[in-house]
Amino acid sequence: MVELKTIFLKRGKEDSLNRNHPWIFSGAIHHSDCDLLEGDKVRVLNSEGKFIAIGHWQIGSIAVRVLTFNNEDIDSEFYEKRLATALDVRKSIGLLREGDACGINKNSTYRLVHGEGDYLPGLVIDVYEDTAVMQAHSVGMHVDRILIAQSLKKVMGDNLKAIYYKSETTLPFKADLNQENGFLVGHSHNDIAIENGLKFHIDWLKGQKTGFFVDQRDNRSLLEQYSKGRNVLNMFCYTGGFSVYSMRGGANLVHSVDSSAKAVELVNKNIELNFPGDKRHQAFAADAFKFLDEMTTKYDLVVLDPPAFAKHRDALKQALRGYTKLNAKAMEKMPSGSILFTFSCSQAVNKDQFRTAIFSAAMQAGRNIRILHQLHQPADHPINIYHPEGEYLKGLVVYVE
């Protein structure tokens, strides 16, 4: 066993760890046997010196992210086992698909590692065709990035040509790591990946998250089923995932809106990639609230998928007001018989609070609505049963009368 620095907990503070919760808060720590550097691997003992866990030390309210509750080395073998298990899960649920001879139903876009949901807290890995985009949300995972990349390449073999590290904006800024994005393994100029038979340009160099919102895949497929013959409005469209699916679903027209001109350029590229020359689509660079106020087109299928309104609990009340206002504006303009797909990706907002915000929006708009579906993150964004905080995406599909 590699010798690690040791943290001792206060008496009685191991209860949540005995229930396999993967976070240790700073208030639970009594002392350490030596000075700690952010990103250090630490062995955690209770007040009586009994082994509890091993994890990454970090500065902040969450002081340790637990990697294992076993007394084992955190080495290449450890990461290979965790990554291999994560890959097996994705294979078992049918996410890796070659499709038919024409590529119909092919899928080469998925999340391989979802932090605590895959027992690798602080790490996200998304796969786009033969490129993996790796993102660290903790200094510990940043420190281990080369080891993780090597382990990932070993697990995936020739199916993986490149690993791109994209953590400039996700690492704690106080750590002052001066991290730059770049390839850790190989190199790739191919920015096209396939999701359920549809092609998308993935901007992992400068795009949001890892370059694409993989977590809406199942919800995009559901939208496709409702799109035939409808006028579709996709607000906060980013890369246009919902727009592309609704085009394939047979929409009458599809309008995409985003405040970013670069996002509008990207959605147009993705529409052209799948439906060259198709005149049903049009994109607008505009503020969402202003667009809803001024729109004259009657949209009977609307998607509201805004960025997180609440990054932390202090912003919760303001966020709920924002969701209510946004949804009320949309409902006011929608014809009777319309369908609204509405989402929140704010972890601080729970399902009941979001549902109450939509209830308030319906009341403000003077509309009757029926809930058709309650939506959530897909299976490649698993929730660790011992870590309910991992459930972040929630959505409703409502019928507006």
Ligand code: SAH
Given for the second form:
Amino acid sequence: MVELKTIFLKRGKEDSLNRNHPWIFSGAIHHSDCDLLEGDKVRVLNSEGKFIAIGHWQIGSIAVRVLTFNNEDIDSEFYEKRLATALDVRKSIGLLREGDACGINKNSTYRLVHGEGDYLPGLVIDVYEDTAVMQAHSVGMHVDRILIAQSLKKVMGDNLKAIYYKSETTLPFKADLNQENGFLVGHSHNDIAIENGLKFHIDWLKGQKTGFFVDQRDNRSLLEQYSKGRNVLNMFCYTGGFSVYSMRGGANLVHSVDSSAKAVELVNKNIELNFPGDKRHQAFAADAFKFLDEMTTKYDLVVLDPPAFAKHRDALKQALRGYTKLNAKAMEKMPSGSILFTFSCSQAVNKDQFRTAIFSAAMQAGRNIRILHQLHQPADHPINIYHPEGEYLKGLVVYVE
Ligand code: SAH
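Hand over the structure of the form predicted together with S-adenosyl-L-homocysteine (SAH); the form predicted on its own is what we had up.
Entire complex below, previous chain first.
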């Protein structure tokens, strides 16, 4: 076995690790046997010298992200095993589909690795057709990036032509890695991916996250079912995922709104790709609150999918007020019989808190609402049962009277 630097825990600090929680906080560490460098793989022992785990060490309150609770090498075999399991899960969910002869219902867009949910903390991999976009959220995963890319290529074989590494904005700023985005394997010019038979331009070079919000796939499908004959407002539209689905669902008109002009360009491109020349769609570059204040169209199907209002626990109260205000503004103007799809992707806001924020919005707007669906992240964003922090996306579909 490869020799690793060793960390010793304080007495009694291994309880959460015995319950398979994959994080070790800095306060739990007694000492290390030599100087540590951010991104090092470390062997973790308890105060009596018993083996507990192996993980990536990093500077910050989460000091170690556990890769394994077994005493094993973290090598290509390790990563291949984890990646092959992740791929099997996506295959068994039915996310890799060719569709029929015309490509109807084809799907080639999915999250292959969702950090702790796939026992690879700090790593995200989204697959778009034959390109994988890989993102490191920890220095340890950054250090291992080549090993991971090679393992991924081996596991996916010819189905994968290129791996793009996109960690410029996700690595800890202080680590000072001067990381640049770029291809680690191959090169790809095809920027179109297919989700449930719909086409999307994916801007993995410059787009937000890995280029697309894969996590709303199931919720977009549900919206499609409610779209027939409705006037749809897709607020915070980004690439226009919800808009494209509602067009296919037979919406009467679809208006997409985002404060970013680049997003408006993207949504227009994606509508054109699927419904060329269709006049039912229009996109607006505007601030959400201002648009809701000034709008005169009666929208009876509204999507509110804002960016995370609470990036940290400290911002929780203010974030909840933000969700309430936003939803109240939308509800005030929705005609009776409307349907609202409302989301929060803030990890710091839990399901009950979000529901309370929507309760307050209904009170403020003076509307009766009923919950039709309670939504969450899809199956390719699995939640490790020992790591409840992995649950982040929540949504409600409400009927507004
Ligand atoms: N619903 C999208 C993802 C939304 S991401 C999807 O399914 O892909 C959040 C989006 O909100 C970003 O595109 C961002 O540009 C936009 N945004 C952030 N603040 C905004 C504001 N005040 N008004 C309107 N859009 C905003």
